[in-house]
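Take a look at this one chain, the form predicted alone, written out in structure tokens.
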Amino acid sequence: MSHGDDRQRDLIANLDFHVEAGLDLFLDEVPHDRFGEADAPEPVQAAPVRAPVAPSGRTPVVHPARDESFRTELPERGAPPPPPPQTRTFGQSAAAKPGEAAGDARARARDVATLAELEALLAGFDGCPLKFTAKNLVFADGNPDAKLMFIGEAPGADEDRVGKPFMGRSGKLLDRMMAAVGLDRTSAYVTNIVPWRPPGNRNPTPQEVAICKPFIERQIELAAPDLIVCLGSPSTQAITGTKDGILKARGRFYPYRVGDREIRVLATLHPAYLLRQPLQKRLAWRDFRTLRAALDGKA
């Protein structure tokens, strides 16, 4: 093997030890407005200007106020400014913004019938721009027709990679606490409230999760499950529409409107969450007991 090879095998080793580790993109010190650099015209070459010759031949010393090509056109006074610069979202129009999107999410979900349909049209949605930073659509995973749903905040790297939810040392938690108490992904449906990964690891934003919300209050009626977890804060206001954090409301049932059905919501922490706070699971624990105990309906 050359030594060419060599340096073209660790490079690519480097960086795939870096998608590894959720790096997705580079930063430099100084901004740059990358959507408005791919928007601009291309500039345009402007002539050389040629010092003037004196008539001994050799060149003048100009000086910067006396040359008329220094001078700045100033607007007149009492003169409206110029308008800004206009920038696009990547992956929406000029005028698609939050809210048009999701009345456009919304409109769209409403003429789904199956999930299949609801996951291809997410496929063909472009008025998330998570979309575009993402490698996969993470739709779902385990049984839609389980009456156990669990719901997510977003993906993470392993998610984005793989295409289903809770794939990661996350998952495999969670994995372990379903298990806990009798239950696996064949007896569960396990999803996330925006099903595209946002850079970084990053929380989605309120705009974000707006978007994404008509599509999985879609999925929570078309699944149909008795019971639905929250896993985190983000999920548990998103679904429920408290505004308690999520020490305070895990392991409180909350109601959910379908029609003229009423599914019970329980809170409880994010496996991510208790991977950084490992004391805590003994408050997941107990959420999970009741879990158990209303599958059982005991509680």
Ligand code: URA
Contents of the next structure:
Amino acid sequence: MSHGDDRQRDLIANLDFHVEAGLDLFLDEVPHDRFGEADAPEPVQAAPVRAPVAPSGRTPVVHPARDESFRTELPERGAPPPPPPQTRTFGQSAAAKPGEAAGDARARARDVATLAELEALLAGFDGCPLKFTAKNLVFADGNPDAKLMFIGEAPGADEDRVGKPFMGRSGKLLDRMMAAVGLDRTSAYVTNIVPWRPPGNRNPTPQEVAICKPFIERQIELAAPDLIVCLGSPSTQAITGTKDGILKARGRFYPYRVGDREIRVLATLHPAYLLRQPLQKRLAWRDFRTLRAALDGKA
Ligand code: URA
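Same protein, different condition: the form predicted alone was shown, now please give the form predicted together with uracil.
Let's see the whole complex now, leading with the same chain.
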């Protein structure tokens, strides 16, 4: 095996490691050593950088992070601070701040009359920064006429790629949990409180949830289910308003008012949590039996 093959294998292993760790999004051309920047000495007059010549006479490959010509220019000490970097955070929205974006979302959501219109509205809504890092809008899956609606947290990488919620490992587990009580995606409508994937699978911030909340509220109103199951804490807290953690909130019914109608909301554990804590499946199983009983008019 040649040196070049070794290097390629190491680079692929390194990339795999970062993807596994959730770093699957490039925000810039080269990595930044922020710790190094903080300790960096005063900039000196830059001498022209000449690529070192290897003993073989061939110019070696220089890693961009170690190549001075790729370095971010540091301001001179004492110079006025540079203007903040331009980000697209809210730049493309009519609303400039998260509070305004949430107000804008609420006003727009009120105007749509069908789920299809709501999906189109979301596709054109630029007020949530997550839209700009996601590949696709993840609106919903399943049957919008079903009596039952599942609400998760936010799309992950699989959902972002496919454009539908609960497509990856959590989705497979959710499908098995549903099947255990005689349900599938023809008998339930499935969505999330946030319809764009947060980069690197981080949790959506409270601001992002607040901006998207008018949309999920309108989605509930238009789908008009009899029963909602919130999967995990962020969804339970956003929909029911409880501050309790999911281990306390799960298994309970909460009222959710839409006009003069009351929808029952059952909180349970998120399938992603169950994949990490399989012993907790016994609690989810109890909740799904409660769900079945509620659908059968016995709870
Ligand atoms: N987790 C969620 O909360 N929603 C999805 O769609 C996928 C994973």
